[in-house]
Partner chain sequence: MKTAIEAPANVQSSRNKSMKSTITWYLFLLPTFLGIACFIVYPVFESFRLSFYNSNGTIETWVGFSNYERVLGQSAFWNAVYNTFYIAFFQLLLAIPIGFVLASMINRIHRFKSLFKVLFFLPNVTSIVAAAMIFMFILQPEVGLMNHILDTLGLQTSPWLSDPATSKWGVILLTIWHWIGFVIIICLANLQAISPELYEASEIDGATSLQQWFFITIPNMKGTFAFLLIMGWISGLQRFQEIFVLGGAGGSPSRSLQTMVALIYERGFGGFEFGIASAITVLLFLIILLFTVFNLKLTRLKL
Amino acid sequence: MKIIRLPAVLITACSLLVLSGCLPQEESEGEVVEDSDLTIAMIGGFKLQDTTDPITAQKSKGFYAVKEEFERLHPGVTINFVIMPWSNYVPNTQAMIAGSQADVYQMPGVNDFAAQGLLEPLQPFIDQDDFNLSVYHDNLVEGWMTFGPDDDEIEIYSLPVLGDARFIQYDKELFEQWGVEPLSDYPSVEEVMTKAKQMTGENPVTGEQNYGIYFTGTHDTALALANFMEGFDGEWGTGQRWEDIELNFDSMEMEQALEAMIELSSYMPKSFINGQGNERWLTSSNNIAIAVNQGNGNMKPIYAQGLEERFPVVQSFKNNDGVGSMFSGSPFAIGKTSQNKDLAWEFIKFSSSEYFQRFLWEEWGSTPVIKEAVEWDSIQEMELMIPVLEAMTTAVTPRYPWASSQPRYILQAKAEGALTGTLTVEQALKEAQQESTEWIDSR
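Three-dimensional structure of the chain by itself (the form predicted on its own):
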């Protein structure tokens, strides 16, 4: 890759002429990279072209804008985006890396890919540029650290790009109609169970059937179970490398958590086990008092409907150290097979810029991962985002190493068995422990 450096003052002047608003916070020196292509693999509902949200009618600028901005800052570079759906993203990403089809990857499954030696360690790039990791919210860099195949210590193979958090949300209007005190900012499992029970049945004001609580019985049940377990001050286990991992899926605290979820299921719509029954949640006709394991995707529809006062956010269950719930979101990583690693690193730095983080947040609703975002007007105007940003910094880190692997789906299936009565709590967790341990041992 041939790089031609331009005077900083010239690039700065060009930037001021082109941009009217969101200036990147870095890029003090311009670079011309001759005949270089860079491919970025992303996951989710992002689009290259402008789109209109079918629910909120809000228009979002396409990723062509990011392409234009990065290419403007790096003349001679052609950037391409490959956007994959979330379904089957793990095998799709694996296939892309094997085929050297991208340079930078959105990498929520960083643990597995780093362990296979498929990712470039980022610490040498960080050291070379003296890159300041404190630009990110607390806990986010640590959350994605993991082991490569030859590492003795946990290392940085990716850096945060999309923030996410898990939290509890409730319907303030239903609480008032039932005469129940609002949830505390840091509710215990016992508090949630008590209030959910109180608000299940015929609403004393409207006469409608209300349900005290909701969590989906599909997809995220294992993660909700892990958070209930943390609310009883338990741990999922220990270790980060597969050979070091010791699971606690059959611990006393996990039993307490699953028993609590079974009791709470009697306060929920019966169809929760199929991921249904919450169709009115976050709408003006809502009939559910509390929802656990919620995500930041809730913000857009709430604000679009003007319901932000009705659905406050409080923290997920925390252990005695004040942390709890799965660390989530997505980082960017560089594929080991990339032929443009230096340029890929430039894009990762660019992804931490105010420009890119504002673009993700203001156009696509992705929670920003940089600290300065707390001061943005677009964040301050959405008060619900303040506890959401706090939730990002108190999740369990490093990330559950099994969150994108088979143990999650084993625990999911066994928990669903207990929730539907086909397995006892003890049987479900014993089988989850045994089968997950066997899977880890066979790797």
Given for the second form:
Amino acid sequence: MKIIRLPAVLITACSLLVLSGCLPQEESEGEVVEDSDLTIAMIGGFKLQDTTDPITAQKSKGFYAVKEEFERLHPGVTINFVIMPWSNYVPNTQAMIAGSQADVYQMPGVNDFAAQGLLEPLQPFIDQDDFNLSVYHDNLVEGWMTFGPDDDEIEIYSLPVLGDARFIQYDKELFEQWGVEPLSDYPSVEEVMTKAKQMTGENPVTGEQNYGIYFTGTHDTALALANFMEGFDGEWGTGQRWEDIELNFDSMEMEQALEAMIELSSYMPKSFINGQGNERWLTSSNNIAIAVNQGNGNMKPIYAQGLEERFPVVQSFKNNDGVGSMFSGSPFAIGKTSQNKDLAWEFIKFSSSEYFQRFLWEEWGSTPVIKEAVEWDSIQEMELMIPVLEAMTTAVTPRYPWASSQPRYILQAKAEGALTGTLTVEQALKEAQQESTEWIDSR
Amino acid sequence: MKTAIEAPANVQSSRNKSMKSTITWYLFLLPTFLGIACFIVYPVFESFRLSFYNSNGTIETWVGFSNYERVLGQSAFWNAVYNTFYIAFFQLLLAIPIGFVLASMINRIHRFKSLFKVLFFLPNVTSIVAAAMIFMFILQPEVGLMNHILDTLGLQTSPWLSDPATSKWGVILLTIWHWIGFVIIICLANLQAISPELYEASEIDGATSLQQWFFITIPNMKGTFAFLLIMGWISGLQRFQEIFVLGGAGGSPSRSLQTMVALIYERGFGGFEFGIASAITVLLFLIILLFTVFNLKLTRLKL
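Complement to the form predicted on its own: the form predicted together with the partner chain:
Once more the chain from above appears, this time first in line as the rest of the complex follows.
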């Protein structure tokens, strides 16, 4: 018996070895590896354990719930979250990805990382699973598309996970006190300028000093300028890769935008240039009528104070095609060095599920990126979120490629020079164009 | 012809003991040496190496001196150098004399001496980041405390940090407030070390208090002034935290507050230009080195 068994076992083993050697490699990689670890790098104020929000006093369920749910769906898998703060997230992510510390990364700066060849293209995974990209809000998938080092066309290197948008917000109570018509849903630059002028000075009801408008200086100057320029139907330029980019910083529309900002600066607190003067904005003692280039972070404090009726949301300045303001938010991407790419892809698919998106929105207040969110009761009850979700779908995508590089700092410095009277509009934009173009050429 | 003379056994034993003792001490110092090698020598060398590459953190291309050429040809770099020197110069020019005068006054009083020392030293133990945030509100042009005081006294108010023409003076005020306690404490230590016999002898000769201050106190303070000047310049040339809080990495408004270290941060972490950032770091190191050597020669301070 033993004599017969031994050759049989040997033959079977050899056959299996030969067969496994002949199998195409893709097939073995295509299977989800069970009994394995998956590390997800996230950015923000998320916590693994339950926490209580200091503003709203609402309790948030920790990310352990997501871990349990994903592990339940994928038995044998252990998922780990590494959560980083927003401060210095670029170098932190760079350090993590250089050290292959995670499989999936929340990556707001996907362009820079994809260009370095550090990310896995997602199109093969999408094709393989026939994954339906239309679950996401319009514009979001396109917004995150970018170039890898060898691509001729923009490709999908990441898929949306946290939504965000820029919009205009105003104080309905101040408008009523001044007897000014509320802002239209899609205001033009002219409308905002006229109304801001009307509401600057001593409030006719309270006698307090009011300011017609506010936009933040410091890091936001260049982005506010870009949106005003879009309101005049201008374009920042063309191209996506540095070698293809041509800037229009000295265009006629940019001049109009900077002139408008200079005029508006007389309806603003003097200290706006270094990010001050809006301390009472979104409070019951507010003294600012309109604020441009606002973000999703405003929603929590408004609802926590019961001021949702007082601060309506309208769209940012749009060009003639109905597009305008910076595209923002965060997508998920898979690191090129991940040892478990299929499982990482499973997690990205999971992140677009109703469970995960509801968890992020209802527990942590992150704006959902899937279309069905519009129907959720929790969104319908928070009416201000409806125009915010709409704003996500009309932002400039792919986002300004210069927004995280030198041209942004150059444009900011020159625009601030014009806003503080040390440069003329023409001189500021000419210098911004020249210095930025020189910087691009010398890369 | 030389003949080898063998050392006696007790001498050899003594040498062995000495050798063992030396090795033991070096073993104790080994962790420190390793720490210095890992956290000081290696980063300095790596930064120098990186300054010759075009690097975004992962992909590196050798570019030779091109980064230095680009940095030295940019107005933003020279603007940052000017801002750094401007703020440091006026901080030292004002803080050292004022601190010395205050220290001299505190040294003369007999009651509440310790209370004044603590009061003046408190800002120095406050985090500069927290101090900068508070100064943002103190220097707020419309409702800030500083303009309120100026207005009450009938003096002209200022836009402070909101105007490139005055923003640097807002930072100078903050740095003087923060550093003056340190100046006072160092001056007081030296003042208390001056021999009382010098003052007694001068009193016998009929010297007034002012004459004593000019001809005894000030000459005896030379070493302290030199120390404060050199340390002040080194920390002044490395200025970053308060600038970052007040004007961001770009030094708003209009780069008027951007220092050399802020420029390093902007280029390195704001745009993945680690080669450029390293070149600026090396240039900053050279500037600090040359300036410190110059200051040492000028003040004749012995290290």
